[in-house]
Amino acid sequence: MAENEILESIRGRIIVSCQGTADTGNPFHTPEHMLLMARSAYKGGACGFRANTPPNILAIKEAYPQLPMIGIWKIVEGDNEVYITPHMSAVDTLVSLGCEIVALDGTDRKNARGQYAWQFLGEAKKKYPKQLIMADIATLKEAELCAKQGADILSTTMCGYTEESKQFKGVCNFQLLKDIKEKVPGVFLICEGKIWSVEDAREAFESGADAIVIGTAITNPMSITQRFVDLAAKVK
């Protein structure tokens, strides 16, 4: 599909992201998992996929070939805050993999080479100017600076998960999504992170969003269970 037809395909839908890491505890985290995980939510209607890694991808790429596929590689390097997509080794693993959107932290920190992540981004859509790149950012001010660097989508995944954004830990940032589609018209925006009932969602379409990534509240059943035993402790 051409860019644009890629984008059209996601509109108004949900996205449904199929990860999961043992080194968190959870025992959803292989390929055969994150398969399941894309069959449930392709069954419910899901229009597309964010996966993590090169054989999660595949594995769901090669199930749902007619899919959209956000993909990412989450790469950790030494104590470095900069981890979604990091480098451009990374990118053109998942370009040559046929991931329709490629994802790249967007945020104004800097990545393990001392260069701000979204300095990065622009580079690697100079690199494939063909290629869907979208942004993984927290604030305006990044959603601009991404949006000058050439990013086709910008989405608040990483809102409550850097320093600037920490009060929106837990919750949604609809506010976030209001500014982006004020300050920055014409860039396809995506609402990620902390959607955790179709309230929320409903709220993040009427604030400007796009499209909706969800992924703990609906693939995470060990959290889902945190969630529910977190309130009943509450109100012993």
Contents of the next structure:
Number of protein chains: 2
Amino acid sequence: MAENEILESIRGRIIVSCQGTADTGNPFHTPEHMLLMARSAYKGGACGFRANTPPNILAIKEAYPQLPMIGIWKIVEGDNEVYITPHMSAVDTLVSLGCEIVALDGTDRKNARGQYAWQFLGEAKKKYPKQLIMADIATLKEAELCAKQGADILSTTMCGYTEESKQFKGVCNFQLLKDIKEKVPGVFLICEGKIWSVEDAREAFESGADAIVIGTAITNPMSITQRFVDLAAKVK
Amino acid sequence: MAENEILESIRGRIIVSCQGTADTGNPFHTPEHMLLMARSAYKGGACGFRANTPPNILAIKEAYPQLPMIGIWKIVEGDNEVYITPHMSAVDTLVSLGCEIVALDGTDRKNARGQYAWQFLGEAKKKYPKQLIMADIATLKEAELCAKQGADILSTTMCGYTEESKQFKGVCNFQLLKDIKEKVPGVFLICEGKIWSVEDAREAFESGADAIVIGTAITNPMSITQRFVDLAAKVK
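To test you: the structure above is the form predicted on its own. What is the structure of the form predicted together with a further copy of the same chain?
Expanding to the full complex; the earlier chain stays at the top.
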């Protein structure tokens, strides 16, 4: 598919992120488990996937070669906080796996090499001009910076996880979607993160999201349980 | 645990129902998958489980012998609509597996033997007076009938699935919880079904639920996806 066709195939639709990690104690974390999650998402009508690490991406891509894959590779480098596809060899690998979309940290933070994440994103786009590049950002400024670097997709993934956006921890920042839609109108906009209910999803679309990525609320039964358990503890 | 201790161990808490079925195309449906769901629920803080069929119950019970299990056995008999643990040999099996709670259809409908479901529930309770029996009902009248038959727990499981309650298909009937709490105050009350968000769970507790059973919204990624996909189709 051409880049534009890929974007049109996900417009107005739901992408499911399949990203269990053993680190968190999540019983669902192997490539086989992630494939079962992807199968469930596919049967439920998802238009594509987001997955982390080559083994998980491969397992899903093999089963669903026709569906767009947003590939990421979380790599923690020392105590640096930029960890979503943070260096070129990770980008090279994701491109070589055939990911229709490669997502990178696009925040205004320096990576382990002292380079701003959005700057490195620009380098990746220059190296792979035909590859759809998705910028995981947290603020309007970062969205603007990444758009200038050639990002094809802006995504609110990091909102709530950076120093500047920490007030949005656990809640979806719908205003950020509206701001990006208004100030960076030409770039495909994805709402990712903190979508828990259909009401949230509706608000995200109404705030300007061209597509929505949902992960935890669909593919992480441990975290979903935890959320209900926390509520029960509060009520009683 | 004594019956009362079992009830106190689930009071004000979340029970997770692990019930994938292959029939619906659900990729998660084997006992191994159900155990992974139960592990996730346990790690998320669930206080107990609900599971269907002996193999699924056994897999979970073996891993978590200390947690209350609500056992059911869905058996469709011809075109009869009563299918949750509908006859005595199913009850016998669930009791023998060590289910702390055995749930049965408690509606005002006739089973395949021409007996009202609530009436058969009474027989099961008479045969196993020390066994906690849970009545899956749809209306206040059925709650009252089952309470008179000795049900230890009343649960709104069937609301939305019977002719009389079909207007509640897909939505939680919080008024039913309030009505049962008021008219049948002595019996432990569970809200089961159609709890999708923490807001729903809060309202269920506030409406009088002593505990909540959540299934699909936690353990059925296919159905959760479907719900978001349906919303996206409506919005766009």
